[in-house]
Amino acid sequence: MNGLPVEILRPGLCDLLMDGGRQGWGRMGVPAGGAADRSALAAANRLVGNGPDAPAIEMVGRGPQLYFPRGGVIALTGAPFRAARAAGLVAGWNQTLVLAAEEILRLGEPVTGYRCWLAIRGGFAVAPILGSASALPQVGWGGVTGRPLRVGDRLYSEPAGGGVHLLRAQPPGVDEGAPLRVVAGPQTGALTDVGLASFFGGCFRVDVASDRRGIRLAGPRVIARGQVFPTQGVVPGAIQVPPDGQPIILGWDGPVTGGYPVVATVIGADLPRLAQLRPGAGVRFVTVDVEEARALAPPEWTVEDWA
């Protein structure tokens, strides 16, 4: 390999490689996954000079420890970690980090939030699957056989040319206690009018069950009809009512066709703020309509010069 090396010293809680994701393969059951906040990533591989969706490390709850024998250029967006560098050094979020020989990055927990991404230049070298490098574990596709990294793993970035240019960003500003905001769903009628009460006016935490596939709520219960549906196409973000009564909510690497209630979804504006719900965390629903979710765009970065 012509890229710099990254060995895994220490894993964290759930370190996968993920980019863009595989878009467009729904209709053969497969989920299109990816980042779980793809604008962080897209500002994370900004600030080392690479494409928006180049492969970079998504991590969970807790980070790794990373040697770079060869140094190298990264980034770190999402939630703030606590980090660490040579000789003390912090490591710095939101911006381009050139590392030394030899040096370690030492990740911790996250100060706030539950998901960050590190992005090295020239991304990290995966053969991709469907056009798309992100592991998906369930099948174990991508990243390193579709597996979270393990000690003694050993990552390679793709050569990049050209020299370092030192960015900084500014992540868009979030309200964590915001309830978030969904358009109701084909199945709100299958909900009691104590269920709807239930759902709208209650409060949840999020359950330590909840990964990638989904992400499970665990408080009022949540009454439907009874009826049967049938198996229907579902996206990330669309909330389920299982038998139970305890709402999920379909995560990057869940089903593509479900046959619970789908009661509600979340709007695009809101999905990045799912990535970064920790084990719980307390979660509320409040409704728009379609025209007003439509026009609520994602939450942009801002990229600037630092030097």
Contents of the next structure:
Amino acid sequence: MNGLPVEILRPGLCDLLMDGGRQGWGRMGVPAGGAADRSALAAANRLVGNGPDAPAIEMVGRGPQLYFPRGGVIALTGAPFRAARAAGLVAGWNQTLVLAAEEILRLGEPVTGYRCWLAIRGGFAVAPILGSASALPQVGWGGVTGRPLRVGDRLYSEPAGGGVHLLRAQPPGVDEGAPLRVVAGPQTGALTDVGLASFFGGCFRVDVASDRRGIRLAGPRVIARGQVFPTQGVVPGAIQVPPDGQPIILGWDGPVTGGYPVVATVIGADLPRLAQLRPGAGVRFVTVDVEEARALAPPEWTVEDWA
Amino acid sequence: MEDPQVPRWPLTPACRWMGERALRVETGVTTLARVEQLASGMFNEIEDVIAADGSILLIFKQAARPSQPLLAALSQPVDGSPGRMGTRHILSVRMDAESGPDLAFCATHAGLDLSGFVREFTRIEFTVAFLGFQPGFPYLEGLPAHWAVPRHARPRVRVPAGSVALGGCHAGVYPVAGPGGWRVIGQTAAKLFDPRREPPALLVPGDRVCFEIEA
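Let me have the form predicted in complex with the partner chain next, following on from the form predicted alone.
So here's everything in the complex, that chain up top.
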């Protein structure tokens, strides 16, 4: 049985193929990358009968128009985007969708949030690099030569056997207005008292210059003592404060080392929320300790038969 | 039951968490030795070990935490010099105004004329301190202290792959083209990173590197 084609009629703002990423290659200078919300990726894959980390399309800000010449079984999770299928058919989120041959799926802008994922039964067929199909634009790896999808790109799903189960998923309840929970340090001491107060007391806005490498914040100037810091290993979620005092939350494709002080790090349970921060969104921080952060497991999805 | 042989958390002020999954360990001059000690695969809870400038970052697997043997290993001193000396590499480099737009700046900064700078540069045996910035980008130690140059105030939009460059007290080589703020002094054809090669990075921490002028 062959895989099914999907053609890009009109690209979205930045459609990238993403899977579970490249864990463990940081020692070679390679960011882990992968879906910005792995639980949303896993849910989309589960809805179409795939393993949790199968390659899917990650969309941000505005989605593409996709043509399914031979149909397909797909699912959408993450931020709900405006979406249209043929007249009378609903492109619902968080459920198995069976598309007929020659259907066109038109995705617009998100109603809330910023990113969503489209999984297809079998997963998209992409040659892995270092064990992952995830696009890494700055190096040209994965996806379609690492770049966002373009008009005329034709992707294929991997062949998949067996029957189709109609499922629907319930995303975890998330309080979008709540502050991001962070573990303070290791260089919180780099901030002056005024800097500390503006970091933990201030409200920041997500700058338009943000991407998967880093989410840039604009707001009260976070003043650091003018020390020079040696380069250190860093992780997604680490919040660096450069000399201009405007914090940067390192993203999924960010560098593995950095030279600015890291004053706090977003905890694992709140990393999926970073994926949904759109330009202009407000961001505040609140600290938890390491043990609390561990106890706060990543939010869980439930999946059930769609009766 | 507490085992008196095993240090209680926190181990030393030199270990600090970066989030709940990464532990930054201050290592000073023992960085490479610590990497060798911890990257041996003995500690199942470790997903990655990122060496850097005087510290390492241990990244733990999802939901894992440091085991007692790991805590014990961290509390043990390690020798400042790594047990094995890394591979020695010789990289051919072109160093002229075209391949090294900042060559003249760096030479002047070092107080040398062009040929003197090139001669001195190719005499240095560098050590790979760590990788970062791009896949396979080596931070090379061994520059004379007074050669340390400031980075460009505005990074170049595109530095070609293979660019040999100076940034602060380090030398480095760009594995792929991209934006960069280091001072470019030459070009090498060496492939610094190839995901199909094992290991993909040509240079790994502890390796030694010399540059020779391309024939």
